[in-house]
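Single chain ahead, written as structure tokens, the form predicted alone.
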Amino acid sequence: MSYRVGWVADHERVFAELQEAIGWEQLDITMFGRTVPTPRLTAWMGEVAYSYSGLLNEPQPWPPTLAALRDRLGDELGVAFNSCLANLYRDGSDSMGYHSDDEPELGLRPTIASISLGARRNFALRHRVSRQRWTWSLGEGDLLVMREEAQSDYAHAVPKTSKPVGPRMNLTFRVFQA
């Protein structure tokens, strides 16, 4: 893994013209029999449709703004990235718990670019084996790249807070393979 804090110089400015940009949504997601809305806004980039945890999400145009951040990431890590999932966090009670990104379209050791844009948010890294925890403060323009074992061995979440935060925005680029 490596992290590069304000990756994004002008965040501000990013963050603003994506929320404008992207076509934003509110999942449902049924859980232990019971269908909710997902803690969060979400938005799919890609060639074709993704599904994860029973969600099925369509995918988008890429916003200019956003393809340029993903053609910068491409050129900078050498990665062809193809798709985005792009995640809303409107204050401290929107979330996203414990998971990996393993689906098998992402291939068995996928490169995962996350941006983040926007109020610092905790970011937390489970060790799979070990339960040994590791905590981010991500926002602002960071970028955090997730390689080779970091879907397999460990998994991540962005807990709920009860302290006051504006919101963020989180853009994970993929290769996917449909």
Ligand SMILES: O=C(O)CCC(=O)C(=O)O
Second form
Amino acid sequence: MSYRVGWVADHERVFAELQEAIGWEQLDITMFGRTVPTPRLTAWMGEVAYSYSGLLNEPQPWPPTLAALRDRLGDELGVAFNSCLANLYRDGSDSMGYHSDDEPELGLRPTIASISLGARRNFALRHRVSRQRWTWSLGEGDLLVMREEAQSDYAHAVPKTSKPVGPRMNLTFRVFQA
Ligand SMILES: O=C(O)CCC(=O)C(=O)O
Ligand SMILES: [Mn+2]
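Switch from the form predicted alone to the form predicted in complex with this ligand and print that structure.
Below: every chain and molecule of the assembly, starting with the one above.
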């Protein structure tokens, strides 16, 4: 894992542009026979559809601002990112439960670059066996890069918060092998 504060310098402009330009959706998730809307908005930019946790994400076009971030990350990290899952947490009651990005299409030990824009929220990382936990406050243009065993040995989450918080956008760039 590596962490860079404020990697996107003009993060307020980028947030505003992507809030407009991305085709946000709220998908339904079925768990234990109950169907509820996912507690966040999402969009998937890739070449083919992506299924995770029973959610089918149809690919959306890349807004130019997002493609520019993908290309800058690709140059800096030497990774040919070809897809992005975008999440918009509208307020503190939007969240993401513990999971790993370990779908077979992402390959073994994937490098996933995660950019956070807008309000800061806690991002929690938990070891699968020891349950040891780390948290980062991610927002305002921060970059977190997950590498190596970050998916196979750990799970991550964005917990709900009762504190008043504004919207936070997260962009996770991935290499997706169709
Ligand atoms: O919002 C975040 O920081 C994490 C998002 C995430 O884990 C994902 O999109 O798979
Ligand atoms: Mn994830």
